[in-house]
Amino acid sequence: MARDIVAGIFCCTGTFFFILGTTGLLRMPDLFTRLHPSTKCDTLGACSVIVGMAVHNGWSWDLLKLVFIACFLLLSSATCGHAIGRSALRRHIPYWKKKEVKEDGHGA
């Protein structure tokens, strides 16, 4: 009973971070600012869900598989985010620049 509650809390926390990362991905203005929520929140969300599944399953061979999946996820997410950002820099993708607002309240 307590194990199911703890597993549910971890899975709900992971789902919250997935939703937070997706919202950040949709709301950010350019590629470089979108990389942060997509890599950080998705990694944290996936690891929270994996921990929740590990707590729910208990000590079994599935726990070893989940640990391998979590290690692969932690290594690949940051590496992919770095590779995407570096590729965007090499392709000279422009940064987002805030529009200047004139005194009458309209953009430039």
Partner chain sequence: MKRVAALLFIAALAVLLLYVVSRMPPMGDPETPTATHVIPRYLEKAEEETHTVNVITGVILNYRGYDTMGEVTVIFCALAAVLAVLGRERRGVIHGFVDRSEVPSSTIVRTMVRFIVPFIILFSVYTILHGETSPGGGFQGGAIIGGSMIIFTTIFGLYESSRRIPLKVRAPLEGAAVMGFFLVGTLGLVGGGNFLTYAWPRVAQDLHPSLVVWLTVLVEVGIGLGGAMVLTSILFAMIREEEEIATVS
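Mind giving me the form predicted together with the partner chain, seeing as the form predicted on its own was just shown?
Coming up is the bare chain, nothing alongside it.
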């Protein structure tokens, strides 16, 4: 019972981060700021859900699979974010400035 509650809390946290990440992706003004929430989505969100599932399952072979999934997820997500950010930086994709938005009159 207690295990279910803990698993539920982890899963809810993960879902919360997913919602947050998606909102950020839609609402943030430029590439770099969008990159920030979307990578959080993968790392924090997905890993929390995986931890939740691990707690739910207890000790079994599935735990090993979950650990592997989490490892690959962390590695690939971080690398992806790094690659996108770096190439955007090198290509001189313009930063967002607060002033421009005020002139336009609307955000995103």
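Between two forms, the rigid core is the largest collection of C-alphas that superpose within 1.5 Å. Residue numbers count along the first chain shown, from 1. These numbers were taken from a predicted model, which means no experiment stands behind them.
- A displacement of less than 2 angstroms separates the C-alpha positions of Ile19 between the two forms, with the rigid core held in common.
- Superposed on the core, the two forms differ at Arg91, whose C-alpha moves 3.5 Å between the two forms.
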